[in-house]
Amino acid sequence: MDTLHQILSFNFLLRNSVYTSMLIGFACPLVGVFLVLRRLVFVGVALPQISSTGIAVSLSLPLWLGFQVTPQREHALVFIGSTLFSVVAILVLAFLERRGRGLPEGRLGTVYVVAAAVSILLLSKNRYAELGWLDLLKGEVITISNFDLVLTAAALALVLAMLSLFRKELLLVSYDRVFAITLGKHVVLWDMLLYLLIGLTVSMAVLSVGPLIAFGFLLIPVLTAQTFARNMRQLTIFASLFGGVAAFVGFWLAYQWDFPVGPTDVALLGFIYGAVFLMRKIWPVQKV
């Protein structure tokens, strides 16, 4: 319990990563969800990896062009180049999987191991890597100043008033594109704005807690509480509550057993679908 209460004291030397875990994980999970909605689950496996690519070229480019960067450029540059990527990412993932070219998990696969080894040899060689982008790209939360955490904060309270502004349009397109095209929806600009929302949402997962948090948070809250869920408002609300949870919980138990957060947090969350699994299968939910 002493470690519990050192987590939770306002002096705690790692509150900001904490705090900024959270965050991570009460928002993703309800990006998550449309991407499990449209079948999209293996481009939420390669996104943030992606991401983390674009971050490894932007702190690249100052070798390759033969500038200097502050640190407040380069956090703007990072930040510009993982949105960036992860936005024309899953424009093109998604289109190709619309038009069906190709074996999507072969495609898929190719991508997360290339983005995944380009981003590793990118850093590898850079200085910039000994900030601790590498130790980040790799599962490590490290220290994260309050200009990191605001900005963050900042970034998803954006993303989370837009889902709940469009809830219901966003929704629609992603359960029945058929029926929202028979009422005259603007599917293509609901894309749009949905896809910008989730390359925003990874991109700033990505810079604060890593491809691999990142990838976690996305994807297996939401297909845990898939397993009981009765209703979308459950299904959102069960999964943003097991993705901030988990985070908190293991962050502790990172922190308790000096472990890195990054595979804690994922490893935590793997229990937890596996046990939910098992509940599921003794006591089936009757969803309506």
Contents of the next structure:
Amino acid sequence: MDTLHQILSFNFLLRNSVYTSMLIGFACPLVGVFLVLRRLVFVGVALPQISSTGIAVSLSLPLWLGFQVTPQREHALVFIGSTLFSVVAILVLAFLERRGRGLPEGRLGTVYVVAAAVSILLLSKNRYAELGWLDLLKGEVITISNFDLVLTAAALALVLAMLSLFRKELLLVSYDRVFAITLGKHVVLWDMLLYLLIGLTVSMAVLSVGPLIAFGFLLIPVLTAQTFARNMRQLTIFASLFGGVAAFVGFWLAYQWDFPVGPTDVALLGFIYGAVFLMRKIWPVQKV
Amino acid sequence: MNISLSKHVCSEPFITFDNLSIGYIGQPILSDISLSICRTSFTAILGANGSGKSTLLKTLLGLQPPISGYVRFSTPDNVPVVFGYVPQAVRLDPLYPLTGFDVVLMGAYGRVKPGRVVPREERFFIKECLRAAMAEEFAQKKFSELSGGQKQRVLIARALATRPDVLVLDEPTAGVDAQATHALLEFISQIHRERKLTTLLVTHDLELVRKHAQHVIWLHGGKVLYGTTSELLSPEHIREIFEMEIS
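Could I have the structure of this protein in the form predicted in complex with its partner chain, to go alongside the form predicted on its own above?
All chains and molecules follow, beginning with the one already shown.
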């Protein structure tokens, strides 16, 4: 319990990491709901990895172009790189998914491993990049500055606001595209907005907690909530709560036993999913 | 090419196909369709798989542009026509945890601006639509857990919730058992009669068409035949059509 008091203390050295993990934990499932329901889970796997390649490329730019950057500019650069790569990637991948040609799983699998390899290769040969970036890509939640925390909170607040405001349109175009068109909705426009929000959330998550946790939070809380949710409201709220609470408990456990935070969070999410799944097998949900 | 039977006269055309050619880029499926669908009529679009039913429907709904020609609607002041579209229930993903009410509520989304909450009167109207479709008891049930016939009733309620000018049903009996199919078509006919709603039913079931539709658009062997049900689906005429194909 001592460690819990330490973590909750305002003077806790890693408090920004706790807050950021929780923000990511609450926010990722909100967009993850759409990835799961649209059956774009494999896009959810590849996207954080592509986002991390965006970070690696941004950090390599000064080396390639022969200029130096201050730490603040470096953060701005990686934010732009990560977001740009995420948004462009999801637009391209979703377009290819919708065309339905070729083997989407194979394509996404290839993108995933190549993106992961390129990220590590680029950073391992980059003398300008902080050592911490490599740790981040491996799933370590490192020290997060006040500026990063505020940036993450602001970006995720924007995502939450847009999702709440345009919930009915995003749900309609996801669920029944043809019906949405007959109602005169601009489905491409709404798709673009959704993909932008997913791209922004993923890039913020990868920047703060790395691709491993980002994907874990995008997918597992949604699958967990799906085992018992009776409607969209329950699915969204419970998925978000699972994510946020798991982020906090995961951090606590990692701090207590000196584990890396990322893998602890993801393992905890996996354990919760397994437990809820088994409970539902033993006590099935009563049909209304 | 289309053949309109001479006896058939439309007093008040609502939908007009004017030299319409439909298909995909460079690949017309049906060409030079010219016919008028009467206001408040119950018209079936009949044809085998691959005959062009879906393409005609997509063109009508504005999902796909025609290769040439026009689809015109006779609405006052050229107000855009509102479609009450009923898809095949099997086409909707069961992964979404939506209740019957959630699905029908989507029918009101065309009238509620983005970013706005669905007002109370619209929610009240949704309940009325569920009642009209005899689907009230499915409002709080998960849509994916309903039977084929129950799902179609919910989807008809959703179509009614759009306050439609035209009810368009795309093979609504696909995946529905024989008894439920009969009940469903009786119900659709009743709605058509009571609301005087222009109704288009896409199907390949000749018996359903014979029993319920007033007019038929029959897509057969690249031809479009149009007429009343009694004249087009008479045994002599059907024999003539098939003989024409064999010769």
